[in-house]
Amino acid sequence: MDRHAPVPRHVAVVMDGNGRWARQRYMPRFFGHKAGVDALVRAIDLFADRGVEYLTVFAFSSENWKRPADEVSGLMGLVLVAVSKYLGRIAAKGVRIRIIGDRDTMAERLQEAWSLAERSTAHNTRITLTVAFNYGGRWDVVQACRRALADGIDAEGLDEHALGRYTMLGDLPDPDLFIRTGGEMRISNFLLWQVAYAELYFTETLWPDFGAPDIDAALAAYAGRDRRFGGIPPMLAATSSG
């Protein structure tokens, strides 16, 4: 990796492919999700080592409740196990953890686990890990509108900047790079508001196999992009001004 290449401050990841990873090994899907947690713990360090300040991952969408009941139950239990097993290690490495999503419908034990993770790491500054759990991009926009209205913001005062502050990532810079593993090429209702100008990167690598070479490839692709944010290329701008 080129040490002088631009590095995205904020990376968003759809961690896809756990189930297929397990199926390829003739294992139940749960083992794929377990391997996915291990991959996330590994990825946090790798991204932080490369200078990424914010990492936001899609762990459980509001649509995932449609999955088989035993798989959903296993995922909920895996969260509790993961917090118990990894929280101390992650906290010691300077990682700040934040959770976004609809917590009101979560079991009390899950809410307590998320709160513990946030409290235990609130002082850390190496990298901020935001876990989107029971989250959907459309839900995020709706809840932002409701909160803005509850605060008394009227139609005239509700512009993009004002509404953006009420989204789940309203206090963070928007993602610069959006990565999806597993070969699918869609956003899947993740951070719809925030990824408006993110660079998109899709890889065939299944999430449990996602490691240093894959991260370096994604960051290299990002470094080669010409980010315009809706403007015109610098060369054309110089020509038109002349």
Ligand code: FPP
Second form
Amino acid sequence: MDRHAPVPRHVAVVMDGNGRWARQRYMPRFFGHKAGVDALVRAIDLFADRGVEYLTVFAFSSENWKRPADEVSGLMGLVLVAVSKYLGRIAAKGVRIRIIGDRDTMAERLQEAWSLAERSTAHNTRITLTVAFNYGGRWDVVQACRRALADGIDAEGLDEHALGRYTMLGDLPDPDLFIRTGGEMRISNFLLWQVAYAELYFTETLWPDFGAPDIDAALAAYAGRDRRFGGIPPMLAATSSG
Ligand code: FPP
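Having seen the form predicted alone, can you show the form predicted together with this ligand?
The next block holds the full complex; its first chain is the one shown before.
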């Protein structure tokens, strides 16, 4: 890797392909989700080592409730197991954990597990891992509008900046790089507001296999992109002002 290449401050990841990874091994989907948690634990460290400050991952979407009941309850149980198994290790590595999503419709035990993860890592500064759980991008925009209205912001006072502050992650820089594993080329209702200017990167690699070579390939692709944020390249800007 080029040591001087620009590194994204904030990376957002749709961790797709756990089910197919398990099927390739003639195993149940849950086996893939378990391997997905291990892949996440490895990825946090790898991204942090490369200088990424914020990593935001889609762990359970508002739409995932439509999956078979046993898979949904398996995923919920996996969170409880993952928190008890990995929290100490993740905390010791300087990772701060935050959760975004609709907490009100989550089981109480799950809310408690996530709160514990947040409280016990609140002082960490190496990298912030935000786990989107029971999250949807449209839900996020709606909850932002509701909270802005509840705060007395009226139509005049509502602009992009004001509403942005009420979205989940309103206190963080927007994601610079959006990665989706597993071969699908969709955003799937993840961080719709926040990825407005993110560079998009799609890979066929299934999430449980996503390791250092994939991370370096994604970061190299990012470093090669020309980010304009809706403007024009500097070379053209220099010639168009006269
Ligand atoms: C998509 O793969 C993956 C998910 C819906 C779950 C992702 C969750 C994890 C990796 C675990 C996160 C857990 C914690 C504790 C943060 P898929 O099932 O859609 O795979 P497929 O497309 O191959 O069927």
